[in-house]
Amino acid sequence: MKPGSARATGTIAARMPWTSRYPELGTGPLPVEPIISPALFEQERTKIFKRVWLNVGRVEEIANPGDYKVKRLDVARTSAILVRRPGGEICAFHNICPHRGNKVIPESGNETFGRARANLLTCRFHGWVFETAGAVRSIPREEAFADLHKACFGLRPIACEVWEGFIFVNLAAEPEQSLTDYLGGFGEHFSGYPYGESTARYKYSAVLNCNWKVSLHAFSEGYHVSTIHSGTSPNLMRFEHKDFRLFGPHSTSAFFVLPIAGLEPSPASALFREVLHRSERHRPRLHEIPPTMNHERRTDFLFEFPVIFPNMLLHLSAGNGYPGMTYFTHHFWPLSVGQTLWEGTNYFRPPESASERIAIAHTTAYHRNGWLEDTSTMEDTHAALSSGVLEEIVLMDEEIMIRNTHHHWDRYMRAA
């Protein structure tokens, strides 16, 4: 029977019920070339990362007027200064002095934090001074320049908008969409949770020898859970991965864990879980998650996790899936076709006692061990795909978020 026949279509719908809801994605294999091609990687810099909205931080990181954060964006060959102005608004600028091109703020790693004294930023090379609104305030020996129009020599702005406390930038000279329009239904689906209460932040990062999409794909599905995490999290061996929804280039799904008799947490984990769950501050708050998530309000809800195109994941657990942790994020920043900077961050409400602090440290370390299991596959995947043995990869139904990411990657790459 031909693939287009009613019987064949029904078979696909039965085997791939989630994917079949979005026929524009197809059900066939995906090409390997986008993962290993240096030429396509160079195109990604302009066609994707200099065109879409990128999350670069949280408002709590620069809470006071004059606070700044410098975020390196190697994929766009630039770094961004995020600074809070006296009125409270957040602005973004390229970290480059318009005089001779020196970096206004020297960087120390991928993220640099500081404070603009008197709300002024000074380039250390020749002492040009800029306001936190970007305008140049003073130029040493200004009289020695010919026809210098100061109004033209401010810091180069970057489009900057905030959603639910997450700071996004867009490196295009004129963004095609506002951040609200770019996030679309995804922004509505994840809005309303008190993200700003979780100011205790624990971050891990590593440079992985793999393409950024290999990393993104590995964290975009739950098919691997019963194999990769069988050692550290045997309690995850029975789970439901469901409620897949697509919002343009973004996608999301929900994860539920079904209890297994005899696979209770270790004594230490059980103790620390009790410490956090009996605390009003750290107990699960499933009633606070947006109403479109876990609409049945199941108590075995682990987390809702989406892909925010192109390179961010946001897992909202409300303190239920991992004791006390309200949400965590992943970012996959391309460095080259075969290297990715991975940043994983756990967010908790601040501890109020020594026991809560220790319990949070235990949860964070336990979670880190799971992440290390995830990242252990990525370099092998990239190395094997780089051999050229495979030209395509196949996906099962619950890998639909990978399929959606590729679909929109292809759309951006084909655009003029």
Contents of the next structure:
Amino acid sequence: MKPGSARATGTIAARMPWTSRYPELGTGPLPVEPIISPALFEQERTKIFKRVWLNVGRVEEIANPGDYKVKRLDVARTSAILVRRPGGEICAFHNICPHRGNKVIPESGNETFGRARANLLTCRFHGWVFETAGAVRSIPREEAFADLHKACFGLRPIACEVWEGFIFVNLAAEPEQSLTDYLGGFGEHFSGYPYGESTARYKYSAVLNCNWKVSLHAFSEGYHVSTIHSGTSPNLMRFEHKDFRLFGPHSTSAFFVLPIAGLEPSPASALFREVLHRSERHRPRLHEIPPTMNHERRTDFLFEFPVIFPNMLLHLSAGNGYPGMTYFTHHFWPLSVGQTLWEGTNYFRPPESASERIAIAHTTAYHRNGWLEDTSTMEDTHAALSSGVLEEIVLMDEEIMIRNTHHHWDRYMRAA
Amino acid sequence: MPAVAALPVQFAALEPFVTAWALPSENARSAKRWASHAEDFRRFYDAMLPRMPEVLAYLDEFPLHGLPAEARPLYHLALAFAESAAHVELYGGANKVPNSFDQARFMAAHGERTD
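Could you output the structure for the form predicted together with the partner chain, given that the previous block was the form predicted alone?
What follows is the entire complex, opening with the chain shown before.
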């Protein structure tokens, strides 16, 4: 039996109520080639990742003047220095010395943190000194160069804008849209939450042997929850995933957990939940979520769950989902056609007592274990798709965010 | 068991778990979880669970960022309990999440922190 000729009855509109609201997406299968083609991967570098806005950090990571973060962006074969200026502004530069190309800041791993003393960055190769606004301040033995126009030898800038404390860069020489225009309706839908209060972060990462879209797509749907998460999350076996909305390349949805008769939280989980829920800062604070979310004000709201094109998810739960957790993010950084750096970060308001800190460790461990379940399929999926046995994959209604991501991936890839 | 008590006297019954479980960082506690057997998890869980309200109340007498040296082993035991309870409550004593990705390939950015 071919996909589409299934025995299910009813019209497409009845079977796919969300997808059929967006006829431009169609209901057909998606090609496998974008996941396994080295040639398409090379095109993604320029047609997507050097063209769109990418989230590379939070403002709290570089809270004080002179603080910097260096973020490796292998997909664009560069690293971005994000540095806070004395006035509070954040600037971004390529981590390359304009003299002979050494990295100005030596990197350790995918993210490197430090502080520019006296708001100056010094290349350790020959001692060129740069201001945190990028201009070259001093060049040792400057007189020995021929006609050096110092104004041309500053750090190479990267367009950088901040939305709700999320730092974005755009690697195009001249971005075609502002960040606000790029985020569009998504930015409005998610604005207003006090993200900046959640300064306690617990971040995990892994290099996955799969294409970045295998990982992104697996985290973009809830269809897998009742199979993949039956071990860690017996409470998630009944859920609703609904209120899908598309904002151009971005999309969002709401996730609700339905009660299961007779199922109580385990003793440790109940104990730690109680610790967090009796705290004013950590208890569920549904009133803080933006007014366009959870419009029915349901108390079984787990989180608002969007895909931010091309490679980010931002789950907002305001403490109403996993105890104490206000929001969490995923990022999928392409390393090669078959390799991805995945990052998952949990955010909490900072604990003010040992019991709160310990309870947060429980929530974090529980969520990490769920992520270990999520990531368990990804390398298998990539390996199997690489066989070429399948030319297409099919999607059910609630996998619509994957369909939307692909629709816009295709649009970017077809652009000149 | 350490020759000198590591825990406040009222928690002496937890003393046998200090050497193995009172580890200061998440990475160290994860390594202990991965090397543990069902019986290790069960003994630690059964000893800790009924004492947890008392443990948390004791620790909360101090400021979080000013825990005195005598409270730190107990604090680390409680963190180890928080991070390992699922192995008893959900995973039947297994030292890994069933049907999961290789946990050793998950890197915790905060893994060496001791706060």
